[in-house]
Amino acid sequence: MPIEQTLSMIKPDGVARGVIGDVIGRFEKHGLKIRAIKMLHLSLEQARAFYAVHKERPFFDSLTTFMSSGPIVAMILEGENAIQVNRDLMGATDYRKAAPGTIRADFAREIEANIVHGSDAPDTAKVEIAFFFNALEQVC
């Protein structure tokens, strides 16, 4: 299995509900290492830039408003098959369809406010990591 890096975010609802440690613990328990981490508060313009791929979707405005509503925790996770491991740990976007024991099944209460975001592919991960972290902020 390849060693990969992926971006993971704990969304404003996860930060507000105090589940940062629980989420990070799940990543580490499953062999993912944190290579960079920071807490920040996205402006609406930054949220729109990050989610630009969804700008034509009906949920774009509500998603970007939500993502700029409070602090987030952005992380670079690294490990074997990290992208898929992270996605498996997160669970389905719709928390009601997420497998039991996943982050979203255990903590989410809404589809957009679903605790976490994770890159969906290697190319996406590179773009998303670069959005939040410069080379000096990454621990190799």
Contents of the next structure:
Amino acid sequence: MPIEQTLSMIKPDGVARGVIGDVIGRFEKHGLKIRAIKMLHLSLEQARAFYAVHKERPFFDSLTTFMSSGPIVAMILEGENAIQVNRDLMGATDYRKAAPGTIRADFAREIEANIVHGSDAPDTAKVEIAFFFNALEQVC
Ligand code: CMP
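Okay, that's the form predicted on its own, but what's the structure of the form predicted in complex with ligand CMP?
Full complex below, order starting with the chain above.
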């Protein structure tokens, strides 16, 4: 299995509901190492830039308004097969379809406010990591 890095975000609903520690604990318990971490409050402009790939979707305005509504936690996670491991821990985007025991099944109540985001492929992971972190902010 390849060692990969992936970008994880705990969204404003996850921060507001006080599940940062629980989410990070799940990552660590499943072998994902935190290589960088920061809390920040995205502007609407920054949220629109991060989710630009979804700009034609009907939920784009609502999603980016939500994502800029409060602080988030951004992390670089590293480990064997990290992209898929993280996606398995998150569960399906729609919490109603997420497998029991996943982060979204346990905590999400809406498809949009679904607690966490994770990169979906190596190319997107690279772009998303560079969106939040420069080289000096990453621990080797
Ligand atoms: P995320 O993994 O961050 O990637 C895109 C986000 O768009 C997704 O999680 C949800 O927050 C949101 N999203 C996806 N589909 C919908 C939808 N049908 N309605 C509203 N928001 C959505």
